[in-house]
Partner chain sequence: MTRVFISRDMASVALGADEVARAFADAGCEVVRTGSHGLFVIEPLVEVEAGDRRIAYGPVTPADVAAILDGTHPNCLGEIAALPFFARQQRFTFARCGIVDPLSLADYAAHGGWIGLDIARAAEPQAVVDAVKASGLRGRGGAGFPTGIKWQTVLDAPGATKYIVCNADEGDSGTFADRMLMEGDPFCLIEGMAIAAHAVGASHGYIYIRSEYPFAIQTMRDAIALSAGRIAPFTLEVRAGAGAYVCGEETALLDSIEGRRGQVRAKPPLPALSGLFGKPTVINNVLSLAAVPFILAEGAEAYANVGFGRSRGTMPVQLAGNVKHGGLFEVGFGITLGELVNDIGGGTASGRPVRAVQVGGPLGAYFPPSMFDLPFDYEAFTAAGGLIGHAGITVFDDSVDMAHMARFAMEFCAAESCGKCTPCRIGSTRGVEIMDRIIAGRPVPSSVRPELVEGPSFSADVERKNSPSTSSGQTGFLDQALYSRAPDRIDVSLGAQTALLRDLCDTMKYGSLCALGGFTPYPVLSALDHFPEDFGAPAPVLAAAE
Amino acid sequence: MGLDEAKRLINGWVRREGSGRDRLLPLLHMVQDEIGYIDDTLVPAIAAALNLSRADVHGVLTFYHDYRRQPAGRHIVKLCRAESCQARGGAAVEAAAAERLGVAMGETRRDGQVTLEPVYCLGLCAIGPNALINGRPVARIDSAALDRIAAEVAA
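The form predicted alone, please: structure of the chain above, on its own.
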């Protein structure tokens, strides 16, 4: 989607949904849902549409981890980094996942097949370490689970 088309999308949404400050999060969600991520070049258009400063929009965009500023891979693997999962071997799982998936934490593999991201607590602390694979929770991540995940994202 080009910049002009994205601006039309934003302005159309604002006409339908309103332009108050409270519309920033819903607008960011809409842009991400429609485009897949929120490109930095859209920040001025979003700020203008809601009568906010670029700093306001940038601050919100960078505060929340679920907003993407670059396209994600075809598969998204999120590994829990909360204390409980870390106490259950999360750091070793993360290192093994990065090796098996061929991508560092916080990155998308060059072929665009998989993105590996941290997530901070999935609410499954008693059965960690945990992950979200394309939005599906997976508990008790171990070597066998990593093999299944690697096979799933390779498909």
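Please give the other form, namely the form predicted in complex with the partner chain, since only the form predicted alone has been shown so far.
What comes next is one chain alone, with no partners or other molecules.
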């Protein structure tokens, strides 16, 4: 999406949803949902739309783990690293997932097919290790499940 188009998206949303400062997180969520990430070049437009300083928007953008400042891969695998999943073999699954998908935790594969991200608990803690594959919850991840995930992200 070009910069002008992104600006229209932002300004249109603000006209509908309001321009109070408390709109900042919902606006950042919307931009990420629509464009996939929040490019630094959009920060001035977001700041102007909500009448905030650029530093202020930058501060919020970088505080929250969800907001992405670089494009992600075509597929996003969010693997749970929290205690209950660890109790069910999560560390070994994490290492195996990195190997099977060919990308380290927290990184996007060079061919842009997949991003592997950590998540700290999905509220599925009795059936781990768990992941969100493109937003779809998957439980009890084992090597067969990793094979299916690897096939899915190859597409």
